[in-house]
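Consider the single chain below, provided in structure tokens and representing the form predicted on its own.
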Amino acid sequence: MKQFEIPTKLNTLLFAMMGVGLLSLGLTYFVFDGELQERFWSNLLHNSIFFTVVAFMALFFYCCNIVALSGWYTQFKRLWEAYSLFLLPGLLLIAFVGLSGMLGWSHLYHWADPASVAEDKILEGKSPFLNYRWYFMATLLFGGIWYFISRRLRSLSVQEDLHGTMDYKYHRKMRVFAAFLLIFGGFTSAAAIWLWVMSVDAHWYSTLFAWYSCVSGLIAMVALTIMTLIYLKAKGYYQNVTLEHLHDLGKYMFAFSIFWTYMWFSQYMLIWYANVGEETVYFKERLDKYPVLFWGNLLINFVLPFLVLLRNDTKRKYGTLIFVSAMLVFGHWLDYFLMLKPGILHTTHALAGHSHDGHSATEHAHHAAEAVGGFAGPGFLELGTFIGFLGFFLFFSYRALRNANMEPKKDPYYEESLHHHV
């Protein structure tokens, strides 16, 4: 079976998931939000960024394997190509949230409020970078180049499958684009993460933050890959993908979970013991007001995969891999929740006193306090939005997957992948 067709039941399920997401966003905007609508906009930003980072890390990890002349993943490389193409809708959604801020519809970023910048020397000092010009450059220009490379790699991969003669002609071209993406994407993804995520806490910064955020997305991407491969094998596809391949993916999931924890601990320990006020406030806010999420984040994303995947045999069992993968996708979505929501809530409260519509500061503060729902922790509407975005991501990926042969048999490393053994 070369071509993938989305089963009717799966198609129905994905549309149902997207429907849940749209309903959740609609209820958030029209019923369960405060006057500033920050719960709606923050939910949209949170999920757009999370799944865009997952798509980018699929592209980045794919390029790493191409440059390394790796062959083990070749059978299912179409899956990573399909994931990476989600960059297009993801980046457009992030740009839309940025546009909403420019038009005054949302107030997610403290640095976007002129009155706050005028009164705050730290924000004023960062204003040459923290502004919407750079925000849209990171989203549309940098992200556009990422998407162009993902399309180019996909095109060369398909051409190789149609016209290739096992002479590395197309693969050499792919290595050029992959090498460029590793350099360009490595630098520009950091700038994008600083603007999209880190700048919601505009007084705070961390030199490790881009690494931390991207590794979080990488683990979620590998976890989604494992679950998708197991599902597709159950449907009769990828029969040559064996426990050897899943074992390697499980090892990556285990190893990067430890690396993520190293990043988590390094940020916490190095910043906390230095006792620099404008830096430690980031952790103090989350420790004092979000202790369950703060420690739960470490429990789900480190303790669980470490204890379960430490044994070799657990990385070769479908049930165990599916359970840990599902927990890690949710856990790293929760990680992004904790990165974004406290800073956005702080901005909402800070802007409550800057009234431009005749309401008193007290009235605005009251409405800002009402918006705490969905900020102290994910509620049903946040979970519904996550389900909707997950359905959208999978639907988009499956549609891309069906547009080419699932197994690229003319890839020069295809035979190596067939006989992969660990």
The other form holds:
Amino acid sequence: MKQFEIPTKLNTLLFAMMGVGLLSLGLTYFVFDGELQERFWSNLLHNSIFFTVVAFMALFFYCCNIVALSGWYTQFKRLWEAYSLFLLPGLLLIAFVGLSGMLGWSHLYHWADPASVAEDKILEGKSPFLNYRWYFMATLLFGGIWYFISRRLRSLSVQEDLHGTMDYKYHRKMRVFAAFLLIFGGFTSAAAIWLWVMSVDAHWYSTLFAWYSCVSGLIAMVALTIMTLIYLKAKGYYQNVTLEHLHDLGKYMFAFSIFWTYMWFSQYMLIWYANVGEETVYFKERLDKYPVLFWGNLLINFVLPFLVLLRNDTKRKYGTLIFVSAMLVFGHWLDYFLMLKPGILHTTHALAGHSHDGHSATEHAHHAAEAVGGFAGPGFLELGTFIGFLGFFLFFSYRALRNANMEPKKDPYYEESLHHHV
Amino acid sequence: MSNTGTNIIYGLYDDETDLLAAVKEANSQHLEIMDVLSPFPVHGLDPLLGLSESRLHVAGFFFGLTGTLVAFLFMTWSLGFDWQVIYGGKPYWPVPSFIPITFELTVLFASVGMVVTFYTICGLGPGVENPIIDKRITDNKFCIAFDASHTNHEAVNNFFSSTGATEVNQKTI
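Counterpart to the form predicted on its own, namely the form predicted in complex with the partner chain:
Time for the whole complex; same chain goes first.
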């Protein structure tokens, strides 16, 4: 197996994508933004969180497979290791957005505004958790431990390549770290998601929100894995990754899409049925102001993948797999858009109302916020930022892939992976 | 599937890899295999025997679709039109509350329908007697059976001894 080298064309493409991203962010910040720079910061937060969750889910899924002693994925496990290393830039970016809020450059979180907390009983009651101390603890401490584990797993797996003797010595060590992450990461990722995503609607909460949004990341991760594997196979790498492996990944994509819908619907139906005002506001806002995104989200992330991937043979064809994977990566990015943007727009309205006293304040705020694009739906700048982040994510993981053998030949499960058969 | 009076020659193998190699060998010698029996599903055996993929799941899809429609349309008719009830301040046609039941009936129809279809296709049911070639096939032995009246006995015996069958027997089932 030859060492991975990033093809020149791909390198150019990834740099072009990152250039588009930087250009979009710059244009957003300097030209097309509102008074509070809400479009720039919300785009930055949205994409950082999305790709960090993708990286985290790569780590989480990898750990699941290690603990379950499964061997089907072993050939391409370096890919998941590479994805999970993106935790470092992702978490730093989220922490940077948090820092910007603390320094008063950005105003994304309603709970971060002392004036709002002082006059709002609900925000005050939540302030022991919704504050920057916890925000940074989740991002830097919890996230730091996830990153540490991803580094440990990576270095153990590389050491195994050098000194391994086909026994379970390194695998046993990896299992300990993986088992720890499953428990620790399972709980802390929920807390992180509450702080990063759910708390933009600071009054609202949902108990299964963390699962729902993490499954989004998991599907996007599996979809990216499928597309990357097909690409790398076309470039002459991973020739032993067969349709059998892709079939299994396709099944995961299919099954988790249904699981995502299950979570989506459980959240929706309980809130719809109970009809409690402070809970329904979340869906009322989205149904009234974002009907296309709201139903489009279900169409892209459930109906289409369900109908396309239902048949056995569509999970064994590159065309359908690539089509569904690309759609799902974009679809779950859109899902995060819909989780974040309405709440941030609401915060912007509320804060703009504070800064201008007098009865024209709300009017002014509405005027200011409605003039800014990128909240009613993803515009060109949002898509450009997404492309930029996708380029960054892929560039980062391809570089990590380059720095080690592509296939872990000394892994005790390597042989099993070669003969994987569905 | 009662006793058919077919006279068979069968060989027993200890290992699935021996079995797969033997089936390949039989194909290359153009020996017509009547049946292969194994205690567990053997990967790669179906394509060697020329078995096409089961179409049971197509039936399953339509059973499921029937379940979806039955549940959804029945609730729509009964609660939305025939006997309108207001509960929980919801409209007469509360679609979200139909979804769980629609889902359950989809699963129920699909699974029960597939089981019934499977039993019907295979001719299984209460009172069916299965001819058992060898009891060890359900435990640790792999078996290739030939129809004795359609095959050259010498060729079959040579085939069994060259592919490492541990035992060769004849039997009427």
